[in-house]
Amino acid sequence: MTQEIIAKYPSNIALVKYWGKHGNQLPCNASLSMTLTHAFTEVKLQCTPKNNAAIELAYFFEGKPKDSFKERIIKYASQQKEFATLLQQYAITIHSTNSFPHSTGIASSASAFAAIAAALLKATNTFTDTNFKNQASSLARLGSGSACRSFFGPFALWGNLENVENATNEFAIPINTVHENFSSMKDAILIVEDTPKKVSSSVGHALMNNHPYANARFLDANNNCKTMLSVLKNGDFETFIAITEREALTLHAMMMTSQDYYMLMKPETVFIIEQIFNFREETKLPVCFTLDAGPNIHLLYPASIEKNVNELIEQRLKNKLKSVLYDQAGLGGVVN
């Protein structure tokens, strides 16, 4: 008899960056996200009893096979010795689908992985209820860093942070004490480029290993992280707007001053930037941006300056951008 379980899981973006992995996929400093609700990855996951030790696993995105990922999820289910008996006794197939576009600034790696992480998990019936979300941020983690982060929200923190309780390389932990201000932010992504990147997130991430810069970067990132966490409880947008943007300027930094150095950022990406100065001089509303790696751009508010914001992009951005989508913070994916 099959089995069926349907995993819905949100990407996230990174207000402090993880830049840079060491041994089986661990970080070489801490980050804090904003675990989005509307940009997610949906995967239907099929397990059919066999009667063979081969692996069968079948792929499909958007309802066509793509061997490429499929292979990745192969080598990515076969490496975990929580699938190993799943894997053995089952025929897997994988359905998935993504509410947004490929190549627009949101990480579907990451919702991708924590679905399917969470997906394979509750196939296994290993797990238990009250550990399930650390269990399967852990085993997300080594499909794709940042997918640990999408189990928890509206913020988690990933990685080892001294004197945070619980704060670990492992998983991905929830921020629980978020202080109004925060409590309902919007996120505008803002398309300026919707073809893939020219160098890969992987690629860019092993370019830290003899960055010379990349200790001073890691330190850098433990103490914004460290700020952050104080500013989500008390509520200082000055700071939160302060350290979210020099974060993204720093990423893209790292990658302009690696070894083998790259841009990724467009004439539209520093012209919306400055857009984005002038309006908050102007009106001193709390509105920022921050960038993933690649050139769109994320533009993040409270929900209480909304119109604000969509007449900022009617009447000095759009022209500038190929689409807008609108997402906002959410509490993470669910599994049944």
Ligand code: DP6
Given for the second form:
Amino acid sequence: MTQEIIAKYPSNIALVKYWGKHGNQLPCNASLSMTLTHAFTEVKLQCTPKNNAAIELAYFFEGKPKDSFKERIIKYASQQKEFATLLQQYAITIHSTNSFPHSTGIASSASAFAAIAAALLKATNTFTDTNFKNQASSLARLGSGSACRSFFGPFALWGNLENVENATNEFAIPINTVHENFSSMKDAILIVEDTPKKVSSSVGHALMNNHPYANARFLDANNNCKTMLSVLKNGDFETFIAITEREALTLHAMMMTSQDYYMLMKPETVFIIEQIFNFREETKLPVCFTLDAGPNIHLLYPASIEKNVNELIEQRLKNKLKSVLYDQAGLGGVVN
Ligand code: DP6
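What would you give as the form predicted together with the named molecule, now that the form predicted alone is on the page?
Now the full complex is given, and it begins with the chain already shown.
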């Protein structure tokens, strides 16, 4: 009999960035993210018992076969002992859809691997309810690092951090105490370019291996995670903004100063950042930006100032934008 599992997991946006990895998908520094709500991947996993040992896996993205990602999943699943048995015993079909358009700078590998890992783990039946999230987060990490943070919300921490109980490189952990200032954060994703990025994150991570600023960067990120943990408890917007924006610019500074240097920001990106600085200066409202590994801007703000931020977008930014995706902090995904 065919077993069917549906997993729906959101993407996340890092406030403190994961950039640089070693060993088996272990991060060089701790990172901290906000889990999204509307940008998600939904995976339908079908497992049908089979008698031969040959791997039978079909992968469909938005209804069409996608062989490049199919090969990535086969490689990934064969390497995890939990999933390798599943591949031997069942013919597997995966149908995946995203709620958001392609190449918009939303980390699709984060939501995709969170959903795939959760669905496959559920199919194995080798977990207890109390450890499901940790185990799924750990397995998702092996597919794509940032995916491990999509299991917890509204904020999640991933990576060893001195004096922070339970923090580990293996999987993400939830940040439980969040000040009301940050409990209903919004993220307006300002799309200035919607073509695929020139340099993959994997290549970017690898460039941190012999980066002249690597050690200083890893230390700075860990310190930023520690400060951000306090900020999320005490509601200090000013420090939240300072860390979030400096992290975004540091990520891009790392790209621009690696041996094979490159630049992902566009003139529109810089224009919008300047507009955000001006708007904040004039209004004193707590709105700030972050960037992923791409030119698009994530505008972060509490729900209480939504109206003002919509005005900012409509009046000062709209003519530089291809589109806007409105999202907000969320609690993670579900699998059934
Ligand atoms: C800039 O998680 O995409 O978004 O582990 O190689 O799949 P892999 O990398 P990935 O890197 C994300 C980098 C980032 C920052 C972040 O999300 O922390």
